[in-house]
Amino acid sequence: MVRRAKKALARGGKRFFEKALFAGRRLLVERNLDPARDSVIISWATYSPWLQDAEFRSCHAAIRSHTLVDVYRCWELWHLLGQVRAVPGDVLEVGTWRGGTGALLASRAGGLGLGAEIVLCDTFTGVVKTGAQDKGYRGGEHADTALPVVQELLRRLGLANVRVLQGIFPEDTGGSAADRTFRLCHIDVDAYRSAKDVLDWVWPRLATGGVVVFDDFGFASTAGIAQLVHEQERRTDLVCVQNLNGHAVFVKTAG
């Protein structure tokens, strides 16, 4: 019966091997994707802490309409702020769309009794700055959200450590924060140009030891993100950590 069941189950681990393969050269071929450098990326690890975290989990089920950010990176915003508590500074986030990862880290923080303000950044009319390298994007995209939006989850969870600027940032809204100081950015604008001119703005406004968080790290549309990475993980500042789950993270180690 044992020796069945194995058997069972080895096949059924093949099947599943080659209908994934199947599907990732489906979708590199559906998406002109480059296979020099692309793939569909296949992890067998099993561990998800948090499911055992049930503050989490009770957050992120009030946020996850609000986002289109995938519960391993919610995860991930999560726990990074945790791990910065004892970096002094405020929370920065430009690309909230509806407000859901922004009011994760407002949430955290909250329970961490930091007594830091998290400051939410958006255009509230959709991706801006887009260029040559964001073939994905042409500029209005994620448009389908407003300030009212952001605000009413804010008020439904009882977060009043937030602040919500609407604008380009940082050209509209950065000197409403240019004399903060900040340990943890979560860049969320899917273009190079946008990303890059948050990073610029909010680096030398980062505490050593603060971390800067890409979304779209990785994904076929958003491949300027990944560019920007690239060119900037050679800095001598910096730490980077390419964490294939769609996030890249910057932790400054140079003031």
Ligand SMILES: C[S@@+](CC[C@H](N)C(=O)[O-])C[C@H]1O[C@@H](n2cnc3c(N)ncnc32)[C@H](O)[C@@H]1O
Contents of the next structure:
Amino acid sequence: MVRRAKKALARGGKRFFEKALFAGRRLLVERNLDPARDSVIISWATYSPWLQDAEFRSCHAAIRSHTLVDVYRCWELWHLLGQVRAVPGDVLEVGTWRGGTGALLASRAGGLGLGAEIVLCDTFTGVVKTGAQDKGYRGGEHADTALPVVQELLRRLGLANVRVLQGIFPEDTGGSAADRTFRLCHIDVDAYRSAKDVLDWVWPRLATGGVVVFDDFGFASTAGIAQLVHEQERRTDLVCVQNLNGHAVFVKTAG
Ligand SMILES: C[S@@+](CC[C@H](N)C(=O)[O-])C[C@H]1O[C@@H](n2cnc3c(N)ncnc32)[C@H](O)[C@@H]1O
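Mind giving me the form predicted together with the named molecule, seeing as the form predicted alone was just shown?
What follows is the whole complex; the chain from before opens it.
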């Protein structure tokens, strides 16, 4: 009985991976990707710490309809903010859309008792500064949001430690946070130029030991972010973690 169940499970698992691999190959063809350089990553890793963290699960359930970011990356943001709890400074997110990851970070900061302000920035009119590197974007994507959508989420979750800035960052809104130090910056802007401008702005304001998390790292539609990370990762003032879940992380090692 047990042996039969095990066999059925193995057959089911094999079929699942075959299907996933087939879908992956189709994706490569559809997106005109080079199989010598790109593959769809299917991991056998099983460790899933978010399943056991009641505080995370409850927060994630409340924000999941307001985010485009999957649970793995949400968990990583949650965990990383805990990792930098001894680093001084506020938290910056550029690319807030409907507020999901921003509210997650604010909720985590509150739970940790950081006393940090969470600064959330978005145009609320969609992606800007697209260029030749950003093949999946033309500008204006993700405009299906508005400032009150984020404000309502923050109100519903009782998050008061947050400031929301509307406009292009850093040109329109950077000035009102220019005197701050940050411990974590989440860059989720989809386009090379925007991401580079945010990185250049935040780096001198990032405390040593602080982290910059690049969303969009490793996706075909946001190849400009991978380009930016590759250009910067050999700097001597940081350690780069190429996390193949869609994040790259810079840890600032020198002031
Ligand atoms: C993928 S969405 C962000 C997703 C969000 N973090 C979530 O939880 O789902 C990207 C957002 O970046 C914003 N954006 C892109 N470049 C920007 C810039 N330079 N300044 C402000 N917002 C920007 C867009 O308006 C868009 O809402």
